[in-house]
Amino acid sequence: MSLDLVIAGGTLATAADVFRADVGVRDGRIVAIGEDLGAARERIDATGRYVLPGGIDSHVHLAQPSGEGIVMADGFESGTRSALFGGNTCILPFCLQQKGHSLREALQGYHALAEGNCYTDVSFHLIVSDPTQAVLGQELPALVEDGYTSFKVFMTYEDLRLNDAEILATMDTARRTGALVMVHCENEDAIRYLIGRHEAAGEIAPRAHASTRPIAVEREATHRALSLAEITEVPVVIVHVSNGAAMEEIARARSRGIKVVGETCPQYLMLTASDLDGMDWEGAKFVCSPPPRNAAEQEACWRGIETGVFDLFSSDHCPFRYDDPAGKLNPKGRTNFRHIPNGIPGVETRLPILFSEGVMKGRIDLQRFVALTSTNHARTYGLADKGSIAIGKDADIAIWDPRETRTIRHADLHDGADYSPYEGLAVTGWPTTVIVGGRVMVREGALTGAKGTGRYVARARSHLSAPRPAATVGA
């Protein structure tokens, strides 16, 4: 039987290795790998070229309730149109529980906004903030089973946070039923103090939000929350990790055999808190939490990515337009650095960004970016069928001309966001093809695929995780 696709001629890289030879693609699947494949309906050639998994994204923000007027640029069409154009062909966003509503019921929204509008296929995390009996009792323990394998927890933000005892409890369910626990690692009692110092002394404008959640605030909270997993017997995610100190207490924590992933973010590589004290208001552009470092921390960071302790590196894509008084000019009148909105876009720069200066400046091989993008999220939140070249995979893949240079401007991007955080930022090699499920979704650098091609996908559990019934406490 003819196959549908061949890609000949590129360079292909797993997380293992890099050779050259040819791929097969009919119903949407590898199926062949090797040279002289035969007839297709369709011819590309990558000559010259690498030809990667495409890139799985996940940490996204999309189509999520932010405040009381405050909007997110970003729905399901343009948030995974710009995932697309930025080589992405899976992206994981979060479906929020909002305080005395229901899981489900966030869910059955949350898939109302993504049926039809997406480009890449998408797959949900959820967002705890309401750990009642029965939403560990009964509600999770089902969405698990059907394929939500995965939550977040907050040790910040007011109204999303739970204390120990919650997170507890919390990380009980998921040892019960094989889940995956994320954590966003900042303290906010110690936030809040720091809050009030700030203004008490007048010090209003976004610089402030950086130094109102210094790296002490995140190292705590990551010791806490791996202190919590250890006691409950459970894996973990610490999600975007900043620093150097919160590193050495993931480090430390595997040491102790716990089973622990730690993820980066492009921002840690590329911003410092010097960035927040931009001219009058422009610093809101990059407010985010936790917030940039300085140099010493982007360092270690890299090292983190050099030397494994970071397994994902994700966008934590949370775009909120700057010139818009639902976003970043916020209604409130600009008086105040808490009340700008948290999150900055980027997830059509993350694979661009670490390509140019991970790949082509010599930090990482090939092989490593294919990891840090695509096999490990994969692995990690349980796709069994993505993130590497390999027969009988999902046909998910972007053909990179590393040769390609651009410079980041937004009017070039594609994402619902009014600039980018790293505008002027000089770049080599870009996604120029894309390919989703063997459907061709762009085609050197244009469009290409329909809204509504991208799929929504159930995973499996972690292989990090399996059901466990509770540990037998002796004397």
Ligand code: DUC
Contents of the next structure:
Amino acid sequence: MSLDLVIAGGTLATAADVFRADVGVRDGRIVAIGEDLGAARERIDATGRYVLPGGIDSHVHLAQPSGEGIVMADGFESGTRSALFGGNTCILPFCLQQKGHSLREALQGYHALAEGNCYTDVSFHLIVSDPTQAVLGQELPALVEDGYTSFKVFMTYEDLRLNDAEILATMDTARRTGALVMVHCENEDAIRYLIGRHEAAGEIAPRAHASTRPIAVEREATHRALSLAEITEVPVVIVHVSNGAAMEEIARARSRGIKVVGETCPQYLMLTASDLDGMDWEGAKFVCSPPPRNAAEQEACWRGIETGVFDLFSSDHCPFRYDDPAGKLNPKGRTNFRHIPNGIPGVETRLPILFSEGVMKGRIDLQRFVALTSTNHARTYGLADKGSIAIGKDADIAIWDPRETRTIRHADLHDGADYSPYEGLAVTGWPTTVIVGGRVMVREGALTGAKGTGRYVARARSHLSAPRPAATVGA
Ligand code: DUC
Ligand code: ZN
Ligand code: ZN
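Can I get the form predicted together with ligand DUC as well, since the one above is the form predicted on its own?
Whole complex next, starting from this chain.
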């Protein structure tokens, strides 16, 4: 039987190998890898290009309720379109449980927003903000069975944070069900204390966001999260790690035998706290949590990328418009950093930044790039059909031109924000053709695919998790 698509003449990379071969696609899957694959309905010449597994961005926020009067800049349409143009074929946004409400209810609304609007495949993590007995005892276990196999808990943000008892109980549910817990590690009480001191001293500009969330706040919470994971015997993902001290906690936990996945993001490699100084209130554009640090911590994070402390490189895309009363410059945000919504856009620039700064500058090889941006996300989060170029996998492929040079300009990006934190950054290498499930969605930089092509994907359990018997309390 003939093929639907052949990608010919390119250099393929997986997390393990780089080699020359053609790729044959039929019915949305990779069915052949080799030479002279024969007839196909469509042929793409990838001579001089890299043929890579499509990016999987496992840390994205879309259409997330963000407080009164604040609106996230991307829903599923613009968010997945932006992801697609940045070489991604699947993203994992978060479905937020609001206090007093059920997770099912939140999921219904979230699915309704996604349905028919996606350019890439999507799957959802859950955010547990109200771990009642009913949620932990019935709802979450059923949702894990239904393919929502990971959930995030917060140690910061007044309306989201869980206390240690709640984190332990949530982790215990993960242990019993084989789910994976992701933890946002910052100590809210310490932040509150520092905010009080800053406000008393009249320090209320965006810069104070970084100084009220210093490294010690993240290091302490990271240590605590890892200790709670050790006590409950669950694997854990420490998300958006920004500095060397938190990395040391991860490395120490690993040496104690704890299964921990480390994640970092472009902002911790490319931005520093001095970006929050900005002219006037422009520093608000860089307000995210944890905040960017300094050059030494950037270097530490690069070392973590190179040496394996980090398994995941994600965007933490969390877009708000800057010049907008529903965004960074909301009426309260203009007067005090505490009211600036936390988060920056980056789903489209994640892969080009790591390719340019990492691969092209010789810090990592192509295999490691693929592992950090695709394969490890698929393995960690149970996307069994994704994350590699191999027979039987989904034909989710990004074809990269390693010679294309660009200067990042928000005007050229496809998200719903009104700025990029990386404006003016020169990069080498760009994903010029992007294929989702065998369909060419972007061809030589132009959109060719339709909204609604991207599907929702239910997930298996992480390779790190396995269901275990219930805990025997007091034994
Ligand atoms: N911090 C988060 O915890 N989530 C989204 C963005 C941010 O800055
Ligand atoms: Zn977070
Ligand atoms: Zn986040």
